[in-house]
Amino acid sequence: MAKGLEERVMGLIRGDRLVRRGDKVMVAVSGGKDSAVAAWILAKHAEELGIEVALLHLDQQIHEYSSDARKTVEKLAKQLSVPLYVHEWRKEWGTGLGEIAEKLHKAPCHVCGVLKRYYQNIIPKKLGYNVVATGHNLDDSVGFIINNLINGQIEYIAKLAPMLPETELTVRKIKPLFWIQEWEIRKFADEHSIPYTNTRCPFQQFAPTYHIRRSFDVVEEKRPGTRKAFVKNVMKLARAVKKVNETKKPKACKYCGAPTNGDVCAVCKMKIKLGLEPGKIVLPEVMKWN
């Protein structure tokens, strides 16, 4: 008989050792469906796992997107009894996600894409909390890979694991639905009554990586198993990628900390050329339930 969601992630987190005893997990949390139920499985288990699970949302202020997918946090963490974290962007960019990009002359979702990696390490190393999770799933791995390979970012494909080890300027990063597809998560969400919203970002036509996913959706129909395989496949290829990015170590960006190949982290230059100041961290204050 074939294993269940639930069952599958736990033997990930197990397995791979994706958490250890005593640590303190930050999942990071959009309101959709594969982050919601990243935080249900490890907030369940949370006890029996030795660890903290706190959510952290990244509100980017996109009008109804935004607000629809704020108010659903709140009501996963209130289910879920665990500290909710929101960090505004507008109180630290003093703007939405939009109005960023339109003024850098960026996509939305390439800034997005910067913002969101950069918070999603910086906020939890400045709050004590030593692992991020994410709620990235099979789907999300197969367009993470033609998107970087198009582009010729193959070092970039080094990445791709259930876990990234922490280092000196980076907290501990997991994947706990890494071998998860779509479907089966919102199945999932759906039998378990764990809330999270249909509303999709706006800017979602414009990403890449969403139609690669859904043009994969033919060949997994017609042949099942191709994402798994695909995957599976790419993560040898990358351990040789690996090995040449191990001789390359980032430094502590000047301004705020976070790793950067030069002396200026993207973000602060984003700062920069907005006239904001490079460094400056609005830390989210904690929502508690009772």
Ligand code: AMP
Second form
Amino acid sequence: MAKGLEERVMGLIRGDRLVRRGDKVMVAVSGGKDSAVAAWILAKHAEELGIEVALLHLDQQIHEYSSDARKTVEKLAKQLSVPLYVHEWRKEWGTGLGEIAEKLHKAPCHVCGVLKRYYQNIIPKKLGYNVVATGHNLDDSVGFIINNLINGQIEYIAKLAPMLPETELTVRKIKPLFWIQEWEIRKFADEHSIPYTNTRCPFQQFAPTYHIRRSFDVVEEKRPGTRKAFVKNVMKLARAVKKVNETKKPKACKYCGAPTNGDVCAVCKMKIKLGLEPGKIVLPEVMKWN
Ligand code: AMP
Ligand code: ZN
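Okay, that is the form predicted alone; can I get the form predicted in complex with adenosine monophosphate now?
All chains and molecules follow, beginning with the one already shown.
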């Protein structure tokens, strides 16, 4: 019989050494099924893996979508009995994502992506966690590859992996669901009554990868295994083209210490543009349950 989802995820965690004993892992949870399942599996196996697990939720303040997401992650954290940190963007930016993007004259999905990557590194780092786990799945990787091919950002594709090791400036990034398809995750979440919300981000239809991802549903249906083979072979290709792996070593942003190719990171630049104080991070307070 084919291996179940949990077994395959644990196989990746152990086989690729995604975590080590003593690691402090923050799972970035959106309220959606993917990160909920990643959190559920990591929390369930925390003791045998010798790791500590906490959840981090970024509250973008996108009206109903965010309040729904927030309630769901609180439910999840309580069910798993793990601490939850909620970072409210309004506290640092004075407003929610929609308005931040508007003021910057940028697409909301672009700003959201930049900020999510930023906080998913800087918050764990500042709170003493050395690993961040996300719910990225196989469908995400397909969308990511094709989108970057279209945009000519080959060097990003070279970085696609279930784990990016920690560096001086970044925590280790792990994707326990890297080889799992979205439909399998939904099924698993439903079978195990893992709390998640189906409320979609109102900006989702503008996300560049959305339609690319869905178009693969047809291909996968006709030729099961296509997604996995596609991602595997693109990773092989990226390794073969050695040059693309020679990425520049990033420097530390002079305001906040996050990695950047210049002197000031993209997020601090946004803050300067909006008249906010660069480098000032409002750290979330912990919620604990017993
Ligand atoms: P996305 O960027 O929406 O495709 O989400 C990819 C992963 O980022 C999710 O599986 C989560 O692990 C994480 N993530 C997305 N949104 C949030 C959020 N609001 N707060 C914390 N983590 C998030
Ligand atoms: Zn910065």
